[in-house]
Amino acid sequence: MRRPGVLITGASGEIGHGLISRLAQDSSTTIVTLDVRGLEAAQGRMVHREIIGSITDTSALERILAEFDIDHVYHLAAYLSTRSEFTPVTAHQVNVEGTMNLLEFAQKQAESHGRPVIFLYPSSIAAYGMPDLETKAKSGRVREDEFNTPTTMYGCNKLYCEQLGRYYARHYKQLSAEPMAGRVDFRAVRFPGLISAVTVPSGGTSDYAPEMIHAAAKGEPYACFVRPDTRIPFMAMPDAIEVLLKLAFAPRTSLTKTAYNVGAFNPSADEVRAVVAKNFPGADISYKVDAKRQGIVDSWPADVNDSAARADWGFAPQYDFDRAFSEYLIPMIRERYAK
């Protein structure tokens, strides 16, 4: 007998770290992880089966299919934006072909146990492509169907995979009478920049905000790689975890989209610097613009319209700009380095 469970790909990353902790609070949940890197020891103790491998390896997925009855897939594995620009072919293999493998895996799982598999896909604001800074400034809060012209390989991959998921949700034989309830119940969320107090920034394009805090807490100088006026939406990691879980368990009948915007706050880089400097007197934060990365964030919207997520499944972030920094990021990162 195959054991019921949930599958998390890319589980060793920032989102995976928090998601494992939340899912493990329910002792009846069997957590299976797949990642090219091993989990930290504390996280590893929370999962039933940790598999070291790639989503491009279909044999690894076949082993999971044979042993487990997966009803939720949290597909977090991806090459991120900056890295993808330097290795676009590899990024396409991981981000697109790997996602295709997971969609096929979910379709086969659903076929085997006779009910849809809920497939959670973290997409990104990189799916947008603002043509210039003037348009970005005038556009305000951008809706899901606007400016879908990404300028990066990562953004192209994310937008295409949203469409792949939509195809799988509609194309394969339905297993219930609910609208859009195919074998793969695909649900994507376009995350803004995510800031975690628990994990160290990994060089993502939006990591200038958490990198400022970590450097200040360590007493190290930091040169921010974007202009002071750079503005994109952000979200605290605890809210991101709640987004995935809330969307995962929302009734299918309440959902009107397969991809949703979510946002929480959208400070400029200099507003982040000011908060960090206030909390860490003497923090040495300067600006040294990286043209490549600056061009990427300039192509992302300054803010997003997330009214559909709020109306359809009750999205409501708990952390605004002030609370995210004063109650979550600053205290936890300060404590991390004080130890």
Given for the second form:
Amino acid sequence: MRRPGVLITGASGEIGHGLISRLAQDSSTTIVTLDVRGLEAAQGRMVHREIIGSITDTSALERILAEFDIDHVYHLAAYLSTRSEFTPVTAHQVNVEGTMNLLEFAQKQAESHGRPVIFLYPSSIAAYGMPDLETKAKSGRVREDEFNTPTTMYGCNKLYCEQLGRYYARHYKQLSAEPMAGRVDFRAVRFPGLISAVTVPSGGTSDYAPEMIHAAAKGEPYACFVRPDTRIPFMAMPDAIEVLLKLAFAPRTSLTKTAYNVGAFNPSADEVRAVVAKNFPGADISYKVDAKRQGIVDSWPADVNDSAARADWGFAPQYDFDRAFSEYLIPMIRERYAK
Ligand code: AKB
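Moving from the form predicted on its own, what structure would you give for the form predicted together with 2-amino-3-ketobutyric acid (AKB)?
And the full complex, kicking off with our chain again.
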């Protein structure tokens, strides 16, 4: 008998870290992870099976298929935006071919146990491509179907994989005489920049905000790689974890979109600097703009319209800008580095 469980890919990354802790609160959930990097020891103790391997290696997925009856896939593994620009071909292999492997895996799982597999896919604001700063300023909160013209490899990968997920969800459903016999129930969310108090991101372009906070807490100087007036949406990590779970457990009939915007606050880089400087009075934060990375964030919207997520599945972030800093980031980061 195969053991029922949930699969998390990219589990050692920032979202995976929070998701494992949250899912492990329910001891009846069997957590299986797949990542090229090992989990931190504490996270490792929370999961039932940790597989070190790549999503591009279908034999690792075959092994999971043989052993586990997976009903939820949280497919978090990806090369982020800055990193993908340096190695676009590898990024495409991981982000697109890897996702395709996971969709096939989910389809086979659904066929074998006869129930749909819920497939959670974190997409990104990188799926947008604002043509210029004037349009970005004028457009305000962009809707899911606007400006779908990404400028980065990562953004193209995310937008395309949303469509691939939609294809898998529809194609097999149409082929099967028994509509629920085997299908992928694909649900995507376009995350803004995420800020965690317990992990530091790597390879992203929204990383300037978390890097600034963590550097100040460690007493290290930080040169911010974007202009002070740069504005994109952000979200505190606990809200991002709740987003994944809330979307995963929303009734299928209430979902009207393949990919949903979610946002929580959208400070400028200088507003982040100001709150960090207030809380860490010795903080040494300067600006050294990296033209390439600046170009990427300039192509992302200043804010997103997330009214569909609020209406369809009750998205309601708990942390606005002030609360994210005063009740989550500052106290937890202080405690983390004090240790
Ligand atoms: C990145 O910066 O690449 C990610 C994202 C916004 O998707 N954090």
